[in-house]
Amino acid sequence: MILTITTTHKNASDLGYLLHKHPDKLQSVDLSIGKAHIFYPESSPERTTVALLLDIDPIDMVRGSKHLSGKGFSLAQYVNDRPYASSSFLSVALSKAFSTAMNGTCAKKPELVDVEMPFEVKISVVSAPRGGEFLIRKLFEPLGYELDIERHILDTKFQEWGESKYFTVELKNSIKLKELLSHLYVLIPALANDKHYFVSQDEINKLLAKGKGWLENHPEKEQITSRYLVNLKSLSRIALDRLNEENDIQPTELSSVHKEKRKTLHDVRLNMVLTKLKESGAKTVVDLGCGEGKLIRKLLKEKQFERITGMDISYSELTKCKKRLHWDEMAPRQKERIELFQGALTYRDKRLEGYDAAAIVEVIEHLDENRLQSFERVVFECASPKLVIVTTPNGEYNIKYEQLMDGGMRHTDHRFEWTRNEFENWSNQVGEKHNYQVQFFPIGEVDENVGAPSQMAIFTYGN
């Protein structure tokens, strides 16, 4: 199996410094199942490519800690795809060959560690059982990668046998090298859904270490975790619990300093929504896109709210919500006040009708803009609560975040981040169409030039 990483950074040969591997030398590292060879097919200031070639010894592989034989086929230990298809073998090789780069260390040019460079990666060949191209895209695209995927047929001489589970994958992204290597380390074995060694709790620590800063916010973190841990439910639960504990704030891709700011901002946002709901006199409230139930927990503490409902498109988020509410231990009277169900904001649902108020907190930016018309109809025409509170990020404020100055968004799943003017125009059009009066409020500290980091619209039915 072979993996190549190419950069066309302004001084592309700096890749050798980052990897601690000289372009003029062929280097090798010993693995438990063979060797990994590192060499540069090309190296110039304009374009540099490093290759990682694995030479797997099938005898060493069979002698390893994980038994690889298959029932009914005595040669399956020796005749299989493991020497050729990228899997946990490649992850181990990456960690051994490029450990310093993966850890963000560059002795001679430390300033390069945090430089985002254009990279092209080619993986030949990766196995993606039970998911195929769709799975590959779900794992890599949320991290900003452009993909070119070629699926291979089983045998060119017997094309009627159909397509295989094997793909050649090319990735493109402008990213820090240490982030690229950590993505590959985790996602390649997650695709293969297998490990060539015994998986214990130590594997959780590896996953969390290499996934720090991106896995906790990945929309497929549950699937990645499960597949990386070869579907061992006990280990997956532990890993996900630890991920959620470390990321018990609004998802974001900002630095740790900005994450702390966002944590405070999210508290301010929820408290402001709670205050506005209390001031409205509403007794029945539905939280649309409730996630893990942070607003619901605040509403439960207020006797004013007699009926509290949470809806989310993600079943796993609703499960987390119940867990954080201590659902099984909850007093019967408290439990009678709450209803949780799965649903989508773009499809009419009669269960949403009859509420005094609806809260839609940092949700609309996760919808494609061409789906907003369906959302408007579901909420304002069909459900038609007396009060609707909508919050969304203020896109103008992003220039205050160093990582977003070049036009990025605060989360990989955001489809848009509106300016204050865009949000007000949309809200006023919705209000006029469905007979709602609209008020606007900033959320968070207001900057004189770009406003507050988040924005709120309160829709009140009737004149």
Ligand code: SAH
The other form holds:
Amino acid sequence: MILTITTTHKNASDLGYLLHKHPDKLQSVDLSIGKAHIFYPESSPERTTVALLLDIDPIDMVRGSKHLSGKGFSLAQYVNDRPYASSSFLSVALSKAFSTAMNGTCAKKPELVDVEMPFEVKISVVSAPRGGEFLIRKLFEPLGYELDIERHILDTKFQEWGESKYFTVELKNSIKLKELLSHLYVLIPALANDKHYFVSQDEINKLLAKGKGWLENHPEKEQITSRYLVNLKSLSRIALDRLNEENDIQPTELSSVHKEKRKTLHDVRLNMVLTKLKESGAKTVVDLGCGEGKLIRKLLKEKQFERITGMDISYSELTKCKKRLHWDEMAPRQKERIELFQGALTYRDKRLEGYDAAAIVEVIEHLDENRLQSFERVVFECASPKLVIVTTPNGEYNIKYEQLMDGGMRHTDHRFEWTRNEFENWSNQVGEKHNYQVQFFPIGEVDENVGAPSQMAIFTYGN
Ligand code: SAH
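Now that we've seen the form predicted alone, could you pull up the form predicted in complex with this ligand?
In what comes next, the whole complex appears, and the chain from above leads the way.
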């Protein structure tokens, strides 16, 4: 994998100063997945080119398997395009090899940092699955790049195999070097959409730091963010929220339909649960798997609910919940209405008895399927409130999410994502066994083929 950056700036050899890399030397940096070599194929006052050659060792990567996502068949760990195609590894190499330039520092000639220079970049091979040339253009053109894109066929000997997802891309722009590097840092992995190592919270910080000053105004910022933070919807959601905060845009001003859907699905869900609870006349509610307490905060605003209890297995979620409720400053009369405790939905618990209603919002899919029977008994047999509301994702809808087309799930901790049929069968069977009537409701916009993104069952005790 090789990337070259050329400038014809009037004193082109300034590129060496800006990059902190001497044009006469070959330099190498160690990466956890191999090595990156930096050298200058040409260097003159009129035209200077720096090359970044990535030498990735796929075998070594498998040995240090923390870099792998762990998915896929085992041979794929050895036979893959990692050594040849640009991906998140190129970003890692860029940030290691050119960190000072990317941060906008140049000790010897600081005045160069903010000079716009004509640059030509050539990325020897970039993979752009699901989007191809169209996507490459959508990501780079809004930032002022002129593009020359060549698509490669799968195999020159077998023309009939057709085209591949690989492209050679040439980019031209007059721009500051630090901007160019941060664009490449973010957009190349966004194109590849194939992060090879675990994406952590820290990735959000990196994305926001490198995207500062341009990503918040990019028309494709949602796509860039979610492709960069592949599959982890919740992470890209946090990143987008922070981007928008930084840009001071109110959610209502965002034009994109996708953003609207993204923002409101959980709100739609919680509002539906709230409405159903209100309609039922329940006065006491237990929120099982309450998480950070979004539903509890809504319930608290309604006088109808005299006693509100939240239970979760996670201590840190409960701590967050208390914090979000401003527990310490809460008026004593409000505090009296709430109780929070740690507990597991798969063990009998006397504390769950005696409520009018239970809400179990986006929780069952976190339970191992072989624990569902215990869950059923805990909720429907032991706690047995008059009303039980259960919501869960509708797995059929996943094909509408670009990152999930290949059969992934919406959250790394989900054990299953049921189809409407599976959810209905399970609920009906539970209802019959424990003497509850069941009704079903779609949550979110209904697609005629795959239904709504999320689904709800309402169990009412007795006939
Ligand atoms: N109901 C909340 C949170 C949903 S996330 C909301 O809609 O915003 C799922 C929650 O279920 C997490 O907070 C997780 O800690 C909790 N959970 C997972 N397994 C559990 C179990 N066995 N018992 C209780 N809570 C559980």
